[in-house]
Amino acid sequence: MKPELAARGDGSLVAIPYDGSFSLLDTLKSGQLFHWESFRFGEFDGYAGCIGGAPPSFIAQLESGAVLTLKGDCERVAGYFGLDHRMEEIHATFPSNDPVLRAAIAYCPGIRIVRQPVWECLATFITSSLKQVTHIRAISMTLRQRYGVAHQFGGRTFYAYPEPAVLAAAGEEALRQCSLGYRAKSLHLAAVAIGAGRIDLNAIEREPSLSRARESLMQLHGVGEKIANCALLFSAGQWGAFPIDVWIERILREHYRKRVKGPKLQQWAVKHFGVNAGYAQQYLFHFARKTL
């Protein structure tokens, strides 16, 4: 056994049980995650990446649908990729007479809402403004490599996302050198505020009220409703959050004939799609990007 695998238990892989449909590839490519890397473990091709500050995790999906991860990592990986979600119950909350959503689910039934560490998710979406997925990934990887903790795994180096105090100490100008442009100011100010304890992300993650949690995040410079909704949906389990970007606005306009914008469009979407509107949003988002 390679020395770097010793810290990951005995190096063996086990299957993670899950209900319903799951597609690892669709979930990784759905605009929620930007740092997982292709990785071969033994005879299995999969992906590896850091979940928070922990050593890298590995996940692979076989043609049979079985999902494999390292022994001892099942709970962490299952919780992160939403493999513990009860999909039939979630789907039962959607409107029964919505052919557009039905088509979107049929196109990508295996997408799951992930649960990332809140800071990592928030920071990533702060840096995502007006950027394509490839650019967001490049920025994330640069920040990780320059300021994150390094972990050796399988002969390669993986990096955790840097903590707020580290990015606060780095300064705005240094962050600009990571291709952030004007986003460097927002990321730096968020890191300073969170590092100093002025914004408590743990309390926000525990906050049951979506509106109160969103308002708390929106106190940060550069965090508007969309970024706050993304952070809460993809890290805090707030499945009622419904981020609206150009793709979602387009599908709501062209397929649902909605002409309103801003808060009115947000209110309509939450009312129409229900308590798990965020899950509906993810199906629609992936469907729109790949088919429209």
Given for the second form:
Amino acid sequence: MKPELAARGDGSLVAIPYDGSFSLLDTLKSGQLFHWESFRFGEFDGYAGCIGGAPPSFIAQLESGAVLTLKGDCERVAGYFGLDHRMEEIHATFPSNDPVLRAAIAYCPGIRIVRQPVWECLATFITSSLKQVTHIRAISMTLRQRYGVAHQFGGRTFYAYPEPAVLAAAGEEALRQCSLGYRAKSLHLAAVAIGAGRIDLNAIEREPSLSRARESLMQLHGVGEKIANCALLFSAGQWGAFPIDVWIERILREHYRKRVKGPKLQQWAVKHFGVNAGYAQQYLFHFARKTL
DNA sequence: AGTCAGGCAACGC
DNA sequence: GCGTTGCCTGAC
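Having seen the form predicted on its own, the form predicted in complex with the DNA:
Full assembly next; the chain just shown is listed first.
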């Protein structure tokens, strides 16, 4: 038993059961998560990172497909990576006569919609505006290292995403020093509003109505349709949310002959792809990035 | 050197 | 309602 793992059970790994197809690598690369780091645990190569304020979690996937995690983390990790999703039921809600979506699923069948803590998801996507993945990752890591709670794990240090009150106290200028540019203002204002309880993320997470939840988030400066939809899809279980970025717009234009934009395009997508449109979006997004 | 990237808000019509 | 423009920053 490794001493640093003593806080969580006996430090041994267990397999998380799941249905259908799951690819840890595709899910980590899918643009939903930006802070997981390669990590070797005993004989297993996997990834480690913080989920909310909890001590770092470890996850690995064997060639057999089996997913391993620390015994005490099983439930948290399974929920986070969507391993409890019933994929057959989700796929059954997709349009049956859509060859593009079919091809996208065949291309990366193992992608899951993750379920992150709402604040770190929202905050990360606020900082993602007009940025590339590598830079989003760099910003996330800087914010974590400067303002997040540090945890020792396996001889390394991992950082939780900083709480709203901490970023609010840091101030806009300090956030700007994390390469945030004009996004510093948005992140700071969001941290202030949420820290002060003016925006209640717990209530938004529980809100059953997608449009009401989205309206609430869009009150925040710097949060438009796209970022609100990302936050709700990747952290609140709102699988009907359909974020439209340049890649999705591209694939809808080139493969579905849709030339409209904005809310019209979104309405069409939700009608076409159904109640789990956001899940379809994730397959299409990955497909578009690789093939367009 | 200039352009562009996984958006948004503010402004003009 | 629509379309246009500025915005921080780093990568190419």
